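Let's start with one chain on its own, the form predicted alone, as structure tokens.
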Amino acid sequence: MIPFSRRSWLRLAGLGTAAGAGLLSARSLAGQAKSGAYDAIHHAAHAMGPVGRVSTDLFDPSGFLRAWNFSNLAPDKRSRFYRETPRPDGTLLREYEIIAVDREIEIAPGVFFPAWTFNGQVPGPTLRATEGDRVKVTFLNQGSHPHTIHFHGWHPPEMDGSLPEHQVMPGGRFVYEFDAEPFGMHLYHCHAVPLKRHIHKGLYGVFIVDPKGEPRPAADELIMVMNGFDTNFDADNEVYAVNTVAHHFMHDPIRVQVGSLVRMYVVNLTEFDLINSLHLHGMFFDVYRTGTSRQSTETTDTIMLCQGERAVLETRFRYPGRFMFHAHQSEFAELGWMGLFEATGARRDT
């Protein structure tokens, strides 16, 4: 693991500081006589990131965006960790197998983190319901801590995950089964004490719950998880993300139609800071706070969402090209969280 603060990530990103843009510019031009172009570059630095590609054998932030209940697993492999049975009532029983484990994971290029994972990856798989369905999670603790898994939503006391005597010891095994409900965007997270060290490195991910009777409309959806990483420990973040690897989606941008209905799941999952925020260039989206009422509470280009804070987004985009989406704390844009939409087709105004 190589320590950072985030005024040496800045530096070796080449972001944020007017020092650390020149010294990349120079060296882009060595040998150039100085012109507009060096202007180009200077101004536009923040937007480069680190030199290099996290790889994406192990996760990949742009799967990760489309899959869920193991979708993103071949057949033989997702039935493994994931299986449905149709129950009496016209309902399912859902079954998953969630392990944690300890992984270490590139989260920008070079930069590795010592995580606690849930199946390997951060964040853990998603996980996706219809309201009424019975969710059975067995979980594994195959970590070197005691952990749990507390999700957000109703389920009696003795599954909630919380409390010292609901703590799984290293090798131990629990159950949690309930009825999936409230409809909305949900999470789950380790519960364990102390609380933030274990959110914080890594033990979360996103439990959706689809309304039961008429389903929303059809969309292309999107899981966006805000996370951030704590690379020397001192209780601050030196990399902000979507979806882990920072500046991902500056490289990879998330590939969309234009006049097509787009559905972001968005949860802040970020230690350590009180506030995170998207914000998306060019455009405006309704917002379904929580996602647990079919009417949207506002329409806006930038939401703020506090820790486990979530919202259900929507919008359509009307003309081609590529729109910069980012947090509106210009020290995590800067830091690794910032992203592109590249729409395509004709546009359309409406």
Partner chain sequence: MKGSIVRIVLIGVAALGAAALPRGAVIVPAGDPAPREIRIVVKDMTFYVDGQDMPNPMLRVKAGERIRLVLRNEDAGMTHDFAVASWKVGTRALMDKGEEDALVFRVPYQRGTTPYHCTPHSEMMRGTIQVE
The other form holds:
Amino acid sequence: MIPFSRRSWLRLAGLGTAAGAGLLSARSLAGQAKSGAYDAIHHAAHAMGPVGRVSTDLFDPSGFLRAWNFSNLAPDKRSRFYRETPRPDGTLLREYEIIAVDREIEIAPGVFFPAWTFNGQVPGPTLRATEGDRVKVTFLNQGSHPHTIHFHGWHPPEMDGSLPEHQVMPGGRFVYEFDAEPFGMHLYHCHAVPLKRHIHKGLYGVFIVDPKGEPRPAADELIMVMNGFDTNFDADNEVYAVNTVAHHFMHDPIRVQVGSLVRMYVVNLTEFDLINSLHLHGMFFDVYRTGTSRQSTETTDTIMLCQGERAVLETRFRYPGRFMFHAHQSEFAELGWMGLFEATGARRDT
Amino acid sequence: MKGSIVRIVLIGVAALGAAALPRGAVIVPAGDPAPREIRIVVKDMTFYVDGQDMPNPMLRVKAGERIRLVLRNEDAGMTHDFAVASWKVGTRALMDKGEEDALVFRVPYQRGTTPYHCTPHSEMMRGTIQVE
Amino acid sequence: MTPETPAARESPARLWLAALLPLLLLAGLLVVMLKTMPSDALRSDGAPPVERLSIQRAVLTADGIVLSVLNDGPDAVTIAQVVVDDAYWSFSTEGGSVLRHLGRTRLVIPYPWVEGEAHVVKILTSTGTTFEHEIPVALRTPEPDARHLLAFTLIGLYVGVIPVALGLLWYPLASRLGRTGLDVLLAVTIGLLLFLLIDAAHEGIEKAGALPGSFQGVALFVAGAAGAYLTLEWVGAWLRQRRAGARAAGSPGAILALLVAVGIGLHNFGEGLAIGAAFALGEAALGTLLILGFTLHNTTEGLAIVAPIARERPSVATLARLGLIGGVPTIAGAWLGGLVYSPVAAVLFLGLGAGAIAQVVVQISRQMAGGRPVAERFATAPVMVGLFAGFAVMYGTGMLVG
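The block above covers the form predicted alone; next, return the form predicted in complex with its partner chain.
Time for the whole complex; same chain goes first.
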């Protein structure tokens, strides 16, 4: 803006008014400005949202919803990153290869973020095991800074990836090995310092442990990571999203079946903002906080999650059509954390 | 006066000539036959010979042979190069998808194997060159 | 040693060669630098570009907000998204979204702005860098037309012509003053002008600081001031010389009055620019009482013009002419500022005004001193009181407007 001193524009204002007292009315100018000023733009509500689309060649937030243990890769490529071997007790040894690499990712149309990633994607690949399985993660740091993987879950201290001696230097390797427990919806992230930067640059992912014995009821399962990006490094996020790309699910709604059980694994990995939330339009869902119990603790349509907090949400769509979901912090919603479900099938009244 | 002008011209031309030398060029004597071209593509943090499926393949070359190695980066948002540390040759770092750089060099006469790698991702993007 | 200079012995062709050779080599060097980009050697691979966007103007229309954007940085900038009040908003460009050095574009944003409220528009570039522009009070921006020409003319009359003319009416009083009274009056004038000088310098430097770096605002301001100062110095000398040739006894007072009028005219032109621009940019809020403050404030400018000629007998026409020279540029400034506002021109004209006023202050001081050291002449109670009074009047009336 051109900074007129307060004096010069007040000065002008006075003059404009005075001029109005004479031959022409400055007020009439203002009045004219007022009338009809908003006719056009009041109908422009659809103009909200970014311009253009993000290429999904590199990372598809929709594909991320339903992929775990590298199930999005062809078998020959998948074996490079994930192998499972049965063990005598009936559990599995699950071996993963996780690589930290620097990569520039597109987080809103035309906006590129110099991310630190696990396996070239943000969020990192989703790891999923059954309670009691042995998890063995070979971590290779090919990034430009020291990194670690810190898993949430039971594990011995040397597998914690948090203390200075746990840092894996660039070019270095470390094998994390532990039993998957307890069952629930967990996460993993880099715990190198400065912690805030290592997390907000993109080093995080989802770690799901399914209950052993009787599994959860079959459902359409969706991984939803609430995240944000501070593109100008002012400790405030410019972009918010579910699964990284701002407003992605506005253009590519999450397709679900009316009447089928839908299970959402939701985690808040937003930095800088204390809390984030998920609000689903037109329905309610059952909440299993941290997913560690088979008993739902509440039924609501809006759930608030602190940084690192997560929950499993279950619902069934009653009506076909589009349902919006977004953070109930309106600011986050309008900065990208907003999307749509699209339910198909015959309407089911319960 | 005349002498000084001549001197200035000479100094100027020499300075321009020095500045105009392309960076990192390998000067190859004229008259050699055209070098053999090897096209390498980087995709999903892996080297491939263009059109082949073998990840980080072994490259076979002949001692004393002149090679023109063309590297193409197909990984958007990631920086890759191709370097042979023992021969002190390497492409420049390619930052954009579809970007290419060519490296012309003469294979040393010593037979055997030597490793090649991508400088930022040397632990996962590396392979062997066999000199026959 | 030969008396001939070396150049005299050389042929013209050789001289030309000597003159052009460095330039030719320089051209060659530039070509080489453009080809090899030696600065790339200093930048590591992947270093982010230096991005600097300057948002020059926000126009609020019935269809939304139109931003004029200039790339003030050395590298190309790609505008990726626009955020208005913390929400991504669609936009279209007139001039593309990739801006080279000093490239311009306009962003048309269909945002339903709210009259009287503040809005913040943020541009996100492809690297995620942000550039913000605040609209402190949203009002529909008037579009220049004949009606506005008339409005700007009226504004100019009110701020420039009428107050100066009112000040000129003090002539009969000034002409009856004795030697001391006249000194006091001139001292008051100097006080008034010093205030204007400080005011112009402050506004000019402030605006210069807000200009995109490529325009080097402070240098522009100083060059304008120095240019105006030296030009007026030269014009004054020329006028005195001409009069000395025409008549035995010159009229230093008339020349001085003319110079004061020109100086004030330049200053008022700068003021008019700022006023017209503020109006055009829609930064005007309404306040009816302020006009009184302005009339008071600028009336004193007329006094400054009549003081040097208090001892002479100027015709009414002369007085009117001086008044017009001092006042009318405000109208021209308001037109220019309102119709084709350029912050660069504003800085330049504020510089011209500051230089002109400085020259006038020096000129009046010289006349008052009459050959004696200025400090000695000024160190008398009446003159000091006059100086202070002039400054105080400007300061006091200035408070009414700001």
